[in-house]
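In structure tokens, one chain follows: the form predicted on its own.
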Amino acid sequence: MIELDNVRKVYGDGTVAVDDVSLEVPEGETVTLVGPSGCGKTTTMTMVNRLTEITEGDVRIDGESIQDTDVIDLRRNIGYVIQEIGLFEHMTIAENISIVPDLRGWDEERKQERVEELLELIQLPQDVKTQYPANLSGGQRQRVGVARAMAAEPDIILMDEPFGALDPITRDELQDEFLDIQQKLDTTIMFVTHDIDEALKMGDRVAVLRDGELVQYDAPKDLLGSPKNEFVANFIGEDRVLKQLSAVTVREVMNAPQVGEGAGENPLSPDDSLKVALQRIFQQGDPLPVVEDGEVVGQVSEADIQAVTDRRTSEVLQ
């Protein structure tokens, strides 16, 4: 667990970047920090690994203040992914991924096994490990950046606009892959983004910041259903009812499958969002089967999704 307790950051010129922010990130969850430029989201996150030193307040990891931990040891135990990726161009992909394990004294066999395991996890071929960053596409380089952050098996990963520089298709693919990875690893993650759609998609909880202050901290469904004030409502956008389709899973609305129904070529997963379900229905037909562990466990129709939007629209109007 990460706990921010009344943290404040004031720079030498008197600028208040973060003002009295308190929140808890439960173990194994992803919290997204979102807000307009200059709202303090990156500063808030980088106080966790002390890249930004706290002026007032405290940050605790599993109950222990980060001020009581050696800063080098702290950073070696926290993965960090940035938009610019920051791979070392003169090092192979395997060497880039192995940087922190190497600093922590892992032997060659263990490092090699970890590199191979991570390449499989991020869906890159094994022969990539002997190549250099310049030989990879932007999406592949970003995957390597994520793998490097996970290499030493950290309990916490900090991500600063990790997919912001990618084209929309690659960005969406990497978001989906990372959500799958997170389910397997159960790592605690703080994820900075300026994109409310990405924040809602990636976060178990969303922290909305403005002018250094925490305005609202809620699960995506609660944020969409009950924005705290006009700023949050405007930041989410007028289509917040439709955005809720990204925050509702197929599992929550699926019905019993039809007798003898097959899986088809591109079935839904129970963990897909209703936004994904609606897109697939438009492309493939209505209803669509839902498959889990190779078995058809349900189905979802356009009418099921319409019922959700009707209900949410009624709640918003109230």
The other form holds:
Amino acid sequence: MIELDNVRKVYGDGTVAVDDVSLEVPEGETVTLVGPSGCGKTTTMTMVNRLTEITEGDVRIDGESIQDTDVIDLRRNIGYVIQEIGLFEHMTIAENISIVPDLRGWDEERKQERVEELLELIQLPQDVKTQYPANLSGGQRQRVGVARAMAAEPDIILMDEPFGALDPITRDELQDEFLDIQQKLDTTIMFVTHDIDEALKMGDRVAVLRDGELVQYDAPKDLLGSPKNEFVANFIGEDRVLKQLSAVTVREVMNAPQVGEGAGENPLSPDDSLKVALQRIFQQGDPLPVVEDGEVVGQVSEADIQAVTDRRTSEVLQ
Amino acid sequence: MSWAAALALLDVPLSSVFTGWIDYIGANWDQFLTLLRGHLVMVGIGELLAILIAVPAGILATRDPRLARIIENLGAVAQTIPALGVIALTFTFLGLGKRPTILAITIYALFPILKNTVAGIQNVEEADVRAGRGMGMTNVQRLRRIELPLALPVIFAGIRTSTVLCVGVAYIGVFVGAGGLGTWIQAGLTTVNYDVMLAGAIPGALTVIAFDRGFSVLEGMVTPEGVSRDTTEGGAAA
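Swap state to the form predicted together with the partner chain from the form predicted on its own:
Now the complete complex, all chains and molecules, led by this one.
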């Protein structure tokens, strides 16, 4: 668990980059930090590995202040991914991935095994091991960047706009792959992005920052359902209701199935989003059965979906 | 042919240009070897000293911007002192012979190496440095594993430039009795003998070409695999 406790960062010229931010990242969760440029999101994140030194306040990892840990040890125990990727072009892919294990003194065999394991995880062929970053595509390089951060099995990974430099399609692909990977691990992740859609997609919780202050810190669906103020609502965008539909699953709104109802031809799964449900309802009719493991577990209607967005919208804009 | 006309204006007999100097070297082979060896020894020692001073100084300069200004200015000033001036100023306590000449060579060679060391390290991507820090590399590890390997081709280009310069500087050693190929140039000048003059000058020119080519190959060898070989930015230091 990472705890930021009233942290402040004031630069020498008096600029306040981060002002009194407190937030907790629970063990194994992903928190995305999002906001317009200059909002202090990267500064806030890099306080955790002390690339930014805190002016006031404290950061604790599993209860222990990072000020009490040797800074080199601290960083070797925290994975770090940057937007520019920062792969070392004079090192092979295998060498790049095994930098932190190497710094921590793993033997050759263990490093090799780990490299092979990670290449499999990020779905790159084993023969890239001996290649150089220049031989890889942008998407492949960023996969390697992620693998490098995971190499020494850190409990925490910091990601600074990791997919920001990629084209939209590759970006989407990597986001999905990373979500998959993340489910297999239980790493605590801080993820900086300026893209609200990415923040909502990747984060278990989203921290919205503005001018160095934490404006709202909530789970994606709560952020969508009840933005705290106009700034957050505007930042989320006019398609807030649609985004909200993407963030809520059928399981959360479905009703008990009517007795004797069949599964139909193309039933919904409880893990489908309301956006998928709404589309099916428009195509196939209302209501639709929800099927899990071959059994009808519920049903969902257009009115159920409408109720979610109505309730949430009215909560916000009182 | 214009170059022939130019030579005629300079009153250089064509026979000197084509065969005279070769004949002279052939007839004085042992002396030639002694002079050439003396020349190369001075260049070699002077250059080596310059590398030993300039590379660490360049690394130091990249650690602190204030230090960088001081070091780079010193390097630049060093190159503006005429080599002959260095010899004239120092032979009183270094004595006559090779030592003041080597000092002049070293001072002259410093700047290109210094400049390229600084440029080479500064050219390393900011992101690479940040990634290294973020992953928990110490300053020394970052220098040794990232900055120096990536800067090496550029540093080498500086060494190449300065070596080429120093082959020329070594010629003036003759004024303090240091020997070297300058000996024949001076002898040729005093007796107005073009064969002798060219026998001193042309081997120096060929040495420069050989060094330039040789270093170019070495540069290719120190360029890490995976890095596209492009030293043009820092390579044109002098």
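Predicted model only: the values in this text are computed from it and were never measured. Positions refer to the first chain, counted from 1. C-alpha atoms forming the largest set that superposes within 1.5 Å between two forms make up the rigid core.
Put the two forms on the same core and the Cα of Asp19 is off by less than 2 Å between the two forms.
Fitting the two forms on the rigid core leaves the C-alpha of Leu119 displaced by under 2 angstroms between the two forms. In a rigid-core overlay of the protein, Thr43 has its C-alpha displaced by under 2 Å between the two forms.
Core-based alignment between the two forms gives a C-alpha movement of 3.8 Å at Thr249.
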